[in-house]
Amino acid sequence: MSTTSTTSTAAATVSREIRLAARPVGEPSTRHFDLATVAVPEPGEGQILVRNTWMSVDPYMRGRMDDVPSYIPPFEVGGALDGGAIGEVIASRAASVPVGSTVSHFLGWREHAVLDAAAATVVDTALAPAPAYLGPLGTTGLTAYAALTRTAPVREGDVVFVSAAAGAVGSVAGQVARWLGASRVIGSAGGPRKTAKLLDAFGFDAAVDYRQGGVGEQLAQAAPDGVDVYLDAVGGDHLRAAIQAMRPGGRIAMVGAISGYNATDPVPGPDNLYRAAFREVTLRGMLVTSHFDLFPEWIGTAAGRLADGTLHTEQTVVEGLENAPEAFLAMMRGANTGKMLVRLDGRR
C-alpha cells in the first residue's frame, strides 16, 4: 500500500483516508490500496463533521473494486473507499444532530468525514456499545434476521444450516434460527476451533468443516432428514450441498456467494439445480438494502437479547486505518470470528 497526500486552502482537519489504487484481477492484496493524507473542509449548512471511531469490512465490498454494474455502484479508481462507520460529531451545521453525538453512517475507510446529516442515523450507546451498530444491530444482524422472516422464513420444527456460520451475519442467524423454532441449526465453519465455537459459543446443535473433507456428506450426516431452510452466503459447493439436502418445500436465502468473489472466469452454478425444481424448493435473493424497514423491530429483539448475554456475538478488530486493507483481506480469507471491526481511535 503506497502513501500519497493532497492538501485543500478550505482544509478544517488534517485526517487520512484510504484508496483504491487499481481494480485487482483475482484475489486482492495491499497493493491494491493507497493510504492518502487529506484536508476535511468546514461543514456546510445542514452538515456534520464526524470523528470516526469504528469501521467496518464486509465481503461486498469485494465486488465494488471491480468495475460491473452491480445493485451498488463500484469504487473508483483512486477515490476514496467507502463503507460502514461510527464516530463522534465534533462540529455541526445542523440541529438535529449536535455536536457529541454519535452516528452512524457510510463514509468508513477515513478518520474524519463530511456528510449531510440526513445521511447519519444518531446512535444509542446506552442501549448498546458503539460498535455493535456495525454488527448485531446493524446491516449484518438485519441481513441474519429479515433473511430468516422474510426471504426464507424459518417455520416451527425446521431444521436450518447456515453456511459461513461463525462469522458476522452467520453467527446471529444460527441464534435467530433458534428464537424462530427452528429443531435442529447446522452451521458450515473451517477449521475445528471455529466448528468447536458454533458448537460451544453461538449455540449450533452441529458443525460442518468445510476444510475437512466434502460439504455434502457432512451436511448429510448431521441432517440425514433434510434440511428445511439455507442462508447462503457461500456459493459453490455449499449451495450444492443445500440443494442435495432440501425436503420438499425448502426455502434458500441467497445473501452472499463469497467462494466466487475472486474468480477471474464465470463461475459455474450448482449441477443439481433440477432436484430444487422437483423438490419445489424457492432460490431467492435479497439485498439487504430492501428490508430496512425492519430496523426498528429488529433493534427492538435484539438490543434486549445483546444485553442479557441471550444474543451472543463476537468481534475481531484490527488496530489503526493503516491497517484497514489487511483487515479487509484477512476478513476474505475467513480469519475473522463474528463481526470485523476496525477501531480507529485508539480508545474501546
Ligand SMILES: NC(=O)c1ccc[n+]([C@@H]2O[C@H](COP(=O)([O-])OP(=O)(O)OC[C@H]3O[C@@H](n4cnc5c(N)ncnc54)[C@H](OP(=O)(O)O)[C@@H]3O)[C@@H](O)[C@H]2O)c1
The other form holds:
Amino acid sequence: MSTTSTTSTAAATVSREIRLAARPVGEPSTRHFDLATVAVPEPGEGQILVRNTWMSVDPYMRGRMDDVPSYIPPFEVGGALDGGAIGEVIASRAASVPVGSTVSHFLGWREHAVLDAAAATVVDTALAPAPAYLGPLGTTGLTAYAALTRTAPVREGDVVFVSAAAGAVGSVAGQVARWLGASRVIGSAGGPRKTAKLLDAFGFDAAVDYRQGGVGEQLAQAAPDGVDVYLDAVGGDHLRAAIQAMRPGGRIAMVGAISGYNATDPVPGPDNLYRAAFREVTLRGMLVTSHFDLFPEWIGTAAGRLADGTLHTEQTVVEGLENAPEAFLAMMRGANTGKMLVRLDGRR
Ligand SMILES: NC(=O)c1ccc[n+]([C@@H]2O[C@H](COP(=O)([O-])OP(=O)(O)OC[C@H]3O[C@@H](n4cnc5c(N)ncnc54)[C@H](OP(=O)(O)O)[C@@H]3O)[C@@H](O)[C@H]2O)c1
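Switching forms now, from the form predicted alone to the form predicted together with this ligand, please provide the structure.
Now the complete complex, all chains and molecules, led by this one.
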C-alpha cells in the first residue's frame, strides 16, 4: 500500500535529459552531448518525482567524461549525465517528502527526476533562495570552508593565496580566510574584469592575473613575505608559484587542478617540491564528500552572512537544459563569475 500518492496539476508526460554522446579527448565540445526526449518517470513506493528548476555544472564532471577509475564512476556513453540539482517535488510516494517541497539531489542534467526520498535533502527556501544550495550553501561553499578549516587551516595573521578566486569555491574561500583571521588574502583569476571583481566585490587584498604574466612574479609582488596557506584549484603554474612562496610550516589544500583537466598527456608535477621538504610545507588533498559532517556548522554560519550581506556571492546563469552543455564548457573556459548554474524552465 502506498504511504502517500499525490500529484500536482497538469503533470507533464514528456521530459528532456542530456546524455554523453562520446568521450572527449582533450577539450570537450557540444558534439560530446546529446539532448534526448523521454517519458516522465513514475515514482515507485518511497520515491518522489522532482521537477528540476536549477542544475549545477562543475569542473569534476570533466573527469567523469573519461573512462578512468576515480572517486566517482565515469558517465556512461549514451546515458544521461548526473550532478547536483534543485527542484520541486511534484509527486510523492514518501510521507517524509511531501509534494511542494524544494529538494536538493544528484539527478541533474534532466528536467524531471525520480529518486528515493532518502536520496533527497529538503532545503529551507526561507533561509536562502533555492539556487544558493548549489552554490555557497552547497558543496562549493563547503569545499572552501573545509579546505581552510581542516585541510589547510588558516590561523590568525596568515597570508592566504586562493586560485580560481573569482569562481564558485574561490570567491567564498577568500572571504572565509578573512573570517578565520587572515591578515592578507590574495586571489588569482583570468583577465582584468575578474581581478577587479576580486578586489571590489569579493574582498581580496591583491589579485594576480595569470593571463597577464607569470604567476610566480605576481605572487612574489603581492606577498613579499611569503604565503602561509594556499588553496589550490588549478595545479600547474599556480602550484609551482605557491610552493615557491610558501613560508616555513605552510599548508596547501589541494582541492583541484583544473589547468590539467583537458590534458591529453600526463601533466608533470611542480619541479620545486624540494622546497616543500625543507620548509616543512604540508600538501594535502581533500574531497568535499569527506566533510559533509561540517554542513550544519557551515550552513549555520554562511546562511546568516548571506542574508546580512557579509558573504558576497555571485552566480552566472544560463537558461534552459538545452544550453547546459554550453554552460559547462563556458565554465571550464572561465566564462563564469561565482557559481555557474543552469536554470531549467521546468514547465514542460
Ligand atoms: N575536492 C573537492 O571536493 C572539490 C569540490 C568542488 C570543487 N573542486 C575543485 O575546485 C576548483 C574550482 O571549482 P569550482 O566549482 O569553484 O569552479 P569555478 O572556479 O567556479 O570555475 C572554474 C574556473 O577555473 C578557472 N580556470 C579554468 N582553466 C584554468 C586554467 N588553465 N588556469 C587557471 N584557472 C583556470 C576559470 O576561471 P578564470 O577565468 O579565473 O580562469 C573558471 O571560471 C576546481 O578545480 C574543482 O575541481 C574540488
